[in-house]
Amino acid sequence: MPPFPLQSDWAFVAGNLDLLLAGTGITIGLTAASILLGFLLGFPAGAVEVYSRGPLKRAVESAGVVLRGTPLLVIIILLFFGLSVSSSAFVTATIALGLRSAAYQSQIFRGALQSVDEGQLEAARAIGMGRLQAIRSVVVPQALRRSVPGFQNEFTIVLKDTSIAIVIGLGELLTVGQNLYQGGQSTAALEIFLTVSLIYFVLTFVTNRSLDYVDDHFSIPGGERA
């Protein structure tokens, strides 16, 4: 007979729910910061790949290939233990996740920009807009709308990838869950990870439904995105 009755395992989870929720808060913050950094770097990178030429375009494309082809675990370890970009595990994880997300977001936005008919850019130029103004005022608003489905998928991936920050000791949700059962205070490993999985599911579900609403709100009647 196990030293802890089954009901005490769930009681142990309930008693430490505050710790799990604190870890959830860090997970949400890490996801939001990483996605924002990814957007701030990824959107310009996508635009460079579409509209730029020469060394800048090649440099951006090469950086994207390297980041997309390198496991996130390796990036985090390299930044934290190798380059020591920050003594803060949160900052390091944000940079790692943000750079990796930027590499993927750049492709989402590149595809969205290329999906806007070239004739619209030419029409904007014909009425007196400069090239940069035409891109900013005509192409970008449409591309952002068309990128929502891809961005939704990327958001979900980054949310789940935050768990990899466990390797540098960041106290996000998965780390908290692992610390609880490894402390030897309970046999509630299954119960803890079921609770952690449920929290991840709720976060993912709420995020997806929210972005579904955004996608529907900005869609054009008839189903065409613009």
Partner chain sequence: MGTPESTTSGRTLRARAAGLTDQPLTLLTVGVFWTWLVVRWTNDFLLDGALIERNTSFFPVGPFEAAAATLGALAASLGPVGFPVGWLAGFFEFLAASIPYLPQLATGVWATILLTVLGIALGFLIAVPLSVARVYGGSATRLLALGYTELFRGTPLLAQLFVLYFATPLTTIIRELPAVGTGFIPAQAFWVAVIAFMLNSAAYQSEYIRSALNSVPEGQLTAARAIGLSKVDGIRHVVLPQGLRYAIPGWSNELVYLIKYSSLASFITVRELFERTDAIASETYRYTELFVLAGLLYLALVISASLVMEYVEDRVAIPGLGTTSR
Second form
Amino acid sequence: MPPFPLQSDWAFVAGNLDLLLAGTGITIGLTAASILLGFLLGFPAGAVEVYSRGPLKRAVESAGVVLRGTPLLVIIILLFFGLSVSSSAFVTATIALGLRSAAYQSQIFRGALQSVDEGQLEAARAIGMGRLQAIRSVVVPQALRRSVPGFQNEFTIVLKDTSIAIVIGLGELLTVGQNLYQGGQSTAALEIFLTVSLIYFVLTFVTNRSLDYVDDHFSIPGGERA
Amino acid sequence: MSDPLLELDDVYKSYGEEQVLSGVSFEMDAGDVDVVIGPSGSGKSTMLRCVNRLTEINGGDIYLDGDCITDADTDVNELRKQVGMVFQDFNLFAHLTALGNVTLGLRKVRDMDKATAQEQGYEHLEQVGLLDQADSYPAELSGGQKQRVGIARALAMDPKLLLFDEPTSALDPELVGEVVEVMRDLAAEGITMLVVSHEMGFARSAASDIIFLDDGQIVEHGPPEQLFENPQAARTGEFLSRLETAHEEE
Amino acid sequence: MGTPESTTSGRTLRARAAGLTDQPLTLLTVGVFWTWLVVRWTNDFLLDGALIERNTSFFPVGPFEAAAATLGALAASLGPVGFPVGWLAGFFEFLAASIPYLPQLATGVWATILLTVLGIALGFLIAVPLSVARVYGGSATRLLALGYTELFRGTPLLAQLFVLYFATPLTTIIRELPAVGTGFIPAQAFWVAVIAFMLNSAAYQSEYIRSALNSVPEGQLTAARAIGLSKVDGIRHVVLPQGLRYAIPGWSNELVYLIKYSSLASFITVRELFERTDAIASETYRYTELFVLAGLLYLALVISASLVMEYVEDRVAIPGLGTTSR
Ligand SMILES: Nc1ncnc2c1ncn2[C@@H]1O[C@H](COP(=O)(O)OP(=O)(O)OP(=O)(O)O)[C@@H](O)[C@H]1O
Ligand SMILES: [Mg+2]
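Right, the form predicted alone is done, so what does the form predicted together with its partner chain look like?
Everything in the complex follows now, all chains and molecules, and the chain you saw is the first one.
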């Protein structure tokens, strides 16, 4: 027994901080890539749900329901072991998180687009804009501003859910923690997992505050009642 | 002669720097109907809310039936059982039917069993002419009906004193009459009421006294004939004539 | 409340299963799904396999295999235009391949439901005082409640599971409790997962309830106080009954969320739906079929939950309260 087991466990974590930080880097990269993919797919999907009709709209809606109704864990495993979309764990995790995030982001954008007053579109048409142009230059800018709070939430959800990529052995933060724990051989379980949690907490906290700032910065003076 | 039912003795109230009530004193006997008038921001609502301690005063004393109710050791819930309040914007419990609104206090404050509470609840709804709306939710009632339920809810607690804070000012003009009529009935039954209202018809016919409050002080206090026909203070006359013209414009 | 989508959180959007829930086909599927589950559970748990042996499926594989083979041959003979028939053949193949695993998955579904329901119900018991503390508490209680929600919402559920399972003596303590892991009562890992879900879900639920409480107009509590109710009674009899109704949509989303995230319990060896699927898959290497099947089962659970919550919302609806215009 070491004289100060607690101390030495913390020292163990401190000694492996570089590994944990490397894992944090992967977590951040995975979050950014997934959010980006989610945005690239989710924004058009939201627009389709609002402005289009027929089979395209139905297809987008159904895909959304399936992606929102299935655990991320199942999506990741299916993509990695079932469909083997990529041999890279990072790419697979990005696709899984990105697809699922797209399904949620589409709902955020759908809501935001729908919340822009009908009159805005009419006013834009009245000054001679085409429908597409009116949507693009009048409705979308307002909708994007309104989606910041929902987007903020989605961002932190993706950030936290990157931890699920542990299932395909991606070396993100939680995986690093799990490796340090060595399946129970380390006595530093509490120290390791608390440190890992703390890092996640700092990440979500910083993300939230930054997006709060974005929200304030881009909000329209005098609110949205034009 | 017995004690007055309500007595305010040199009551002061301030919000931070702002002095809202500056030495308000008056008395009411049981059965009196006193109507408080005064310009916006003069402290009328604040004065009412001090009486059931929804607002705490900074100085002076308030007595109800001889007991000082502004002592630190007064049980406010006990006090509020004895003082009913009717609000300008009704504040009906949105999740309860008209009957539920009237019986909630009976059941949860007076600990009555359900059957007795309902029996009494129906009586009070009948008193305000709404027996047929007992099962309606607030959202299904007109403004005038809502306010009558508000009155029934306050009456149900069998209070010694009823406070009204501009009970008709949130109502469409055509709905004012039904509420005033209920209030008149209550006055005739001898229920003690302290009413903030600019409903001059009610004040003239039902009030025992009129209290004119301005800038946190009672400028004039007397029977309606005196205030309307022969106001002592210049400000009272001005205020009343402004009220009259405002009324004629409507 | 203005525009629900833009003002409520992203998580609120989760369950809005985009109108699928009111289609007759959906209702029929959900009905079949639950009939199967209930009969399966009754047979396996209550009747001790009286109807059919425990690990034997109700459905014969043969006809499905035959159908798949016939359709496959037909598709081949049709050449390039035969692809829709080919798909149908694939579907029957999928069914035939799935059938043998259904009994085991049904047991997993049972654990998944139990985890979710216990987690959310126990979480609710913590969430109500937590949200009341946030809205009506003094500055110290408020801060404490805020700290709790921020901590649990700011870290991954999986990390929380790991902390509780690997890094606290919780497992040992629960293992020592009488009856744990015997008969109907699941083993310790299950209970650790329930505790984690309870703590985590309490934080999320309290957020929904908090914003719902804030949307109850202030005059409601004033009026309650004016008839002599104490503050606590006023909150209990007037504010909460209204606030909890406002909270139902958010609460439904939390339920859906937990159904899906209960799959994380597999990481600490709980034998729920995902763990069962994974175990069979790593024996049979039929990853695609099995996880598609698991995905469909989760989807059925999620849609069922949305339907139930819609029904509940309908049942407790009061004119002028909640989803109707305010
Ligand atoms: N809770 C509060 N905090 C701070 N100031 C307050 C509060 N309540 C009332 N006041 C102030 O006290 C003054 C008197 O308010 P009060 O509501 O009593 O007036 P009132 O005579 O009822 O007016 P009105 O006719 O508009 O209802 C006002 O200047 C108001 O701004
Ligand atoms: Mg007022």
